[in-house]
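Here's a solo chain for you in structure tokens, the form predicted alone.
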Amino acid sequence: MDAPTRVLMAINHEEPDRVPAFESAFTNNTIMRHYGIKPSAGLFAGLKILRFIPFRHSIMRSALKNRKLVAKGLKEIFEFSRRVKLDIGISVASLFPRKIIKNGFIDEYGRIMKLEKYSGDGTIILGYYGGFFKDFDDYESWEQLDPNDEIRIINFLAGQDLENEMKHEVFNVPAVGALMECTWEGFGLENFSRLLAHRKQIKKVFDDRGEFTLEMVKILAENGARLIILWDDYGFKNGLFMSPKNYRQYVFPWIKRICEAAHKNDSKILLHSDGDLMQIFEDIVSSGVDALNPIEPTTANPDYNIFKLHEKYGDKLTFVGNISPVMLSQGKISEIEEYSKKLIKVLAPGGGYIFSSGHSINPAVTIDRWEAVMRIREKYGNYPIKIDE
């Protein structure tokens, strides 16, 4: 079975050969080498280089219309998951560099964004560093995104060859920012709370994310992605960024508008949102979202558990999730196998789940480890589940 096949066939709730695995993230240059794959510091060297040159904005926007230059620069971590039968490779839509800076760039959603090395084994990490946009007036000077740019489906259709030439043993699933987590870090939290006072003017700043992420979808869907990915982190270990109304003035009209224009194509949503999502969690379902990742294990409130939550809405949504990074970093083995055990055994019967990591697999994550995760789905992951221990 390939790989689209089986992602799809859980989503619907149906059990394909064995169970599918995803990590939204993989920033991890030991377990990459150990499978073989030389991780590049493409990105990080490119955007030292351009720096220093002038119209480094044409250049940089020239690469990313190549379409065979954007494969290449995807094929690294297309490879590295069919060696590791990871069954989803990400292309990305939007979050692409608009102001090159020191040691980074300002992307398209004002966001400051700076690379850094991992001191142990040389992995970059693309980091958060502030909004640039100081208040409203500034974000309305900045120019707005252009769900028509080329650049767009030029990274999605990259991923299609790369689907292809593995003969679907990746399942390409492009990627776009969506309302709340870029609207919030293109201002800085402190910048953005103040502008939750200002009814008209934030209204303003979540229709326009809402209308980009809405266009980008159909754009998606029409030019055949079946599963399609929303960034949008609506809260954090011990919480919501803001309050549960503003989630349902703001953004979860638009989520909806969102699920059905990508159900009316045919293709589906997968939500990554981080944080203690307990108090919107049924909005969430009753959107539409047809998945979610990563029902982050290590928040604050116990009862955000990804058992508790299957219980109630196994059956309305696909859990993709949680194995805790401080358990793969941290964790004896047998604890980590256990744990792996548990959500095959619990989760995966009858379809509606997809085996992940509780966030994304970081530099301090053990090869020892990791394999201990893939064994664990390659013994157990089999459908029909027989877990009997």
Second form
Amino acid sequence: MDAPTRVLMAINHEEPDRVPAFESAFTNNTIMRHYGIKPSAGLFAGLKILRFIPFRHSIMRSALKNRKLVAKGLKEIFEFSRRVKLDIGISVASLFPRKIIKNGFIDEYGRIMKLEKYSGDGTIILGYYGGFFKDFDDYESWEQLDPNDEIRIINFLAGQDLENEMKHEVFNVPAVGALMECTWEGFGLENFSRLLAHRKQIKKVFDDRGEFTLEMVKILAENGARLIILWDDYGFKNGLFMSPKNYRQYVFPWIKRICEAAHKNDSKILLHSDGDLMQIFEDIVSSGVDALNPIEPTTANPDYNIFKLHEKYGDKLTFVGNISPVMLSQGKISEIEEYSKKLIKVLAPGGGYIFSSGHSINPAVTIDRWEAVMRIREKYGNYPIKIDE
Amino acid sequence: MVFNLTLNKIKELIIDLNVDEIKETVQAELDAGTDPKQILQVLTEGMDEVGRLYERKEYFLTDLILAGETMKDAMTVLNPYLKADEQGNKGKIICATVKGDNHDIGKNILITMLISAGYEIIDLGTNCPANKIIKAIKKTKAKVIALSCLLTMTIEEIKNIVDALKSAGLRDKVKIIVGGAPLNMEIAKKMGTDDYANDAIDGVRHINILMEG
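Write the structure block of the form predicted together with its partner chain for the protein whose form predicted alone appears above.
Everything in the complex follows now, all chains and molecules, and the chain you saw is the first one.
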């Protein structure tokens, strides 16, 4: 069975050949090298060189328009995914650099992003360093995102080329920045919180983001994307960033429209949001989201529990997660094995579950712990699920 | 204790997150001759109420931050009127995000709440190496270090700081409290610290106790 079929069957609550697997981010050079991938400096080296070159922004855009070059850039992670049997490879439709700065860039959402080397194994990590917009006027003077900018669809099509080249062993899924995370990060949380006090202004900002994401999803779906990742974050360890009322007023009407547009074009929506989402979980489900990642297991809310949530929403939503990143960096192998087994045993029968960590694979995750997870999936993840004890 | 209607309004502006009116209201109160200490007291009462609303999940992170911003704006007007010994007279706290981690939201909220609670803060910023903390302890004689750690991959840095403090002969002179997404009390103890706080409000409560100890 190929990866797109496997993933889409799981999301349709059908049993494929084995439980699909996904990671929203894989930044761990040690594990990549272990599987024979030599991580290149990629973006890090490119930006370092570009910073000192005249016409750097034109050069950068030319590179992003070059389908072959983009495919070359995506190949490393797609190939790694193929080798470790992760079913999804991510192409991106937004979050592109807009201005190059020292050690990083300001992206098109106004987020100041910097690249750093993890001292342990040299893994390059892209970190958020604050918002570029100080206030609404700043935001209004920024050139808004254009969903028809060709760099967006080219990235997806380059991913399609790779998927075809790999004979669909990896499913190319485009990701688009959505409403909340990109919005607050463009301002920084302090300025964003101030903006929330001004209803007309904040509504305009959310509507801009919603309009862009909706159009982007339509374009991707019309071009054959059968699953689209909405890149977002609504919460953190202790709850939501803003009130459920605000989410219902500014965010969920758009999420509903985005899901409807995707479904109309035979596409599915996978929403990524960290944090304790308990107070808006019902809203996420009723908006039409098909799959949710990562159901973070390290929140402070004991009720934000994938097994309890699955009991209530398992027939309406596909769960994608939730092996603790702390467990993966510090836990005992036996507890990782037991928990991974439990996830498959309880959540996978009948489809509706995709194996994944509860956040991402960061440089602190060790090979033995990662392999423990893969071993369990290999041993117990084939359908029909048979785990007796 | 609230003393008059205008002072009560200042408290309400904090609770209502009214960042647009706080500066002029505080200035008007000062111009009317009100004791700056009384204004500071109602601001603190307002922040305490915001903390309670946050713990009851009636307020959310952006509300807590906006309250902090409102408080900060009020303090820019009020600070010149307060004597030096009225600012941060409950003691000194060192706050930092550990080396390798550039997240500062949690740390900054804690700092705002601690200032409001009457502490003087030595903010060492993000990506803070152990030697910078040691230098700050020697210079300021702070009794509590509050460390923020948001990344799983930087948890071990907490232990590095604890070890560096031991090597410098300072471990028994300071209490260490930690907070952040991947942490809990078990990990905090495993890393050799004294305490863990679930959020900024909890942090202030725990630091009050650590300062008494």
